[in-house]
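Okay, so here's just one chain, in structure tokens, the form predicted alone.
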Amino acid sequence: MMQTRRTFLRTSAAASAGLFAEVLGASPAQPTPEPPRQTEDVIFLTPDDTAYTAAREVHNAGILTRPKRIAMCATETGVQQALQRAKSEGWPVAVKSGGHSFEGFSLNDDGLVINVSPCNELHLDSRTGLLTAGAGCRLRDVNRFLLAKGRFLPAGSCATVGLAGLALGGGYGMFARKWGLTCDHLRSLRMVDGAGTIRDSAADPDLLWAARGGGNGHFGIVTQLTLQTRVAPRAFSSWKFRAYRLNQALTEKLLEAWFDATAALPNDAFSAWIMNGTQVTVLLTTTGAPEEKGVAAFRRTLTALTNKATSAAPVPLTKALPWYYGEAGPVSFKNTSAGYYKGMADLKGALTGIFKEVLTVPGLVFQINTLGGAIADGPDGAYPHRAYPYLGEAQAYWENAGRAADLQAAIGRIRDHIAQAGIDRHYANYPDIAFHDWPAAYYGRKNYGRLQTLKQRYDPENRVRHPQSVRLPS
């Protein structure tokens, strides 16, 4: 039987009260008098508790920002009050579930953290294949959990990320062509607002609007959320291409049948290219036919052009997923979205530039994934870039804190080749501190300004925020 919202918030609050007694019983004692630290539904952790680390732990290693307080919220009436205790400090709030905001969104320097990471309980109604999820999920669980009932969302890859903060600026993976982004799937979701007041989206179609793909952190916190899940594929194939000392007239020649080869592709199929100094590897997956036309031909394309072919064979999604899960963290890197395309033509003025950092800037990637299929027809939402079949990102990873600057330095310089080629759309889940027009960017003019009027609505006082949310109408 599906359990009621409140019932549901409410599951954990008895595991709950044993984390928060042992938090609190490694606290030392206040000097001065505060506000209860602890209800049944919060506890605020200082820096001086223990949990305060794990609790501000984000994937990013080099975000070194710390917040004031952390809300641990067990429930939706935990959050209702962490939001009041932070409205009479006058602080401000970020909003932190799995911490893989790029740019360390979910934190801020002189305010308060909702973190939402308790509020994790799953429900799955066998009738109609809606997942109820608290907005603590993240997707290893949520994959372990679904693909146990044969059912699966479709998302993204990375084990730990948060399946709010995913699902809200969009959320693309290998099966969004296939079935579309993890937003489309949004049935309803709950939020507390800026202003404490709890908003379902079943009463305010506008929520849902926003939701899918309207980005994180802006008007509240989201409690909760229901997605129409898919019946799990069978099987997943994959095959990987590599080729070896490259330069740019090379690279530039595999790129360009990479972009036709994906023309072809069906929409159970996506691939990925991934550059990495002298070396590109392409990736292709497919939940179909191993053997379908566009698949068999992009691996005879593929297998000519380069210099080693490998494969897997089909094997179920329980098998697959993993081997893409990638590093747990805290990891030192910077991601950027290099930008939407609709070809390789998009890209050649950026080409040059490009290739020149990667291939001479050891640590640097760029890559560029498929999107398209049933992506192109997903249902009204705030995301706006529908239209465009390719997404690329930057990358740059590095173990010496010596050779952040000029790693971050060659991202900028890729940024800025891709600016200058005329790209200005961008994915809001692979943000940038220095994007300039951020807003067009994630969101698009019309959009944006429709965003603005919600912000006005749920959060009038802006209380919640970080660096590139929604800002009040002007």
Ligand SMILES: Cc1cc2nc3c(=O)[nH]c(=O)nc-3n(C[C@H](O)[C@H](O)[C@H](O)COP(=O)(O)OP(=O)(O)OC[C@H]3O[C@@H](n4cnc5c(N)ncnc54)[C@H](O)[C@@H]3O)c2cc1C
Second form
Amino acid sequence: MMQTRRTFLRTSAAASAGLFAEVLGASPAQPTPEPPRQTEDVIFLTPDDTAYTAAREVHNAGILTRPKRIAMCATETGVQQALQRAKSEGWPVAVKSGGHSFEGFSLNDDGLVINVSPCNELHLDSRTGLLTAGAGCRLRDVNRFLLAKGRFLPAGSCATVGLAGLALGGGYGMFARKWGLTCDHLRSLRMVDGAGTIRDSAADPDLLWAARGGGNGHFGIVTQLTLQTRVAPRAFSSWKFRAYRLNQALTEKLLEAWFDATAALPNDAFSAWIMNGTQVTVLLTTTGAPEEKGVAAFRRTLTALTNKATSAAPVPLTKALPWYYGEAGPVSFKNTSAGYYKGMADLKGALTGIFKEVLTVPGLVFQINTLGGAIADGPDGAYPHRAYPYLGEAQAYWENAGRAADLQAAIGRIRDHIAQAGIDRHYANYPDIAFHDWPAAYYGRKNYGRLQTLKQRYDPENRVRHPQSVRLPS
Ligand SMILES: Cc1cc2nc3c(=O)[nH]c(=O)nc-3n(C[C@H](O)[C@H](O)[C@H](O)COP(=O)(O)OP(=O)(O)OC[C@H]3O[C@@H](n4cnc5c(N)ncnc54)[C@H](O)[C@@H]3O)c2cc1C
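What would you give as the form predicted together with the ligand, now that the form predicted alone is on the page?
Then the entire complex follows, led off by the chain already shown.
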């Protein structure tokens, strides 16, 4: 639910240490007749304001772009006012929720960022299980709110990822095989489009279609999402299998066994293959029976092939989810989609090259997650990869800035190995600025054409944009 003006004023003053006071106190009165710095619905922060740094912060520490203004919007009206301001100043607009875009697509250098984090109210209809969430909510807040009521929304694992950014690009995690993607749970949404008009998908089904995997920062500012929640699973079981002393042949044999074992997993279960230069860690989780046939067979196979197997006793989700919440950030990293696969055969041509990089360049991680299950039968939407049961991600992390260039170059080589193996489908929520044909990779040609038609309808001046936002039709 959107905040009312009164709650925005009240919570801004109390919760954010008096943002209004800071804004007004920190900067001297403007000599030129600038438009108002704040209204009841929006505060425009300049780089000189104390609150600007936190409002600009994104998860990727390497993103240095600094927008001219950040509009902290608490209501739809505030978003409309911010857009109007951008229009009159001729500024491009980027949209920020949780700030986790790998490439910093929620910031820009020469314009306005509309930050919806003050729109963070949550409401659950206990009769229907429908969650109405402001676009500024983070996954941790959603989990806490729902689990206290015995409900759950399948989403990603990182606590600070924004619900809006995640859902608008797809959204998968340990529960997607059981229930589908986060975007599959979207029932309706509200958006202020690039022209400033409020759109409600209840009256505009094309908007819902686009929001299911093709809605990140292309058409306008989503202010509110309504999603179907699920009854929270009672127990969550997990195992880890670790293999050390890696070499090419051993790693390939292990991966082949992992692909085979995952093919027999029930939809309750999820697995991830996580490899760095010193070890492979295989994660297996399930909300179903630990002794289920496919799960038991998986455990036997991986135990036999790895050096160390550990298990955690079944625990409630309230306990298990925080194990996967990750670092609060900002973090120095370069992550990218490493493509969708149907199985080991798709990846075969790239493996020697990928393994060579990961085994010799410290700081690299190559991860494959299981998709499939209920994702394959999800509703129609812009997300085009339902037939692919595996998604890869290449990651590089560093603390010493001197290592950044080497690691980024290694990620580039992995990208090349993937492309040369003919893997050309990628997850829009794992973007890479270096993907040449990103429209086809993220959406497929047909869906991209439809998204372009919608761009024309919702944002004919291309006001809302980032480097890989949907282009107007030519
Ligand atoms: C540490 C980490 C862990 C992750 N884990 C997972 C995971 O488990 N599963 C998964 O599926 N993905 C995962 N991701 C990827 C994640 O889904 C995307 O980065 C997602 O887009 C982040 O959303 P955000 O709101 O946090 O980011 P932002 O940077 O705020 O936004 C991301 C994109 O969405 C657009 N956007 C944001 N809010 C709106 C809005 N209100 N209206 C219109 N457009 C908007 C932005 O313009 C930008 O293009 C992870 C990313 C990181 C960095």
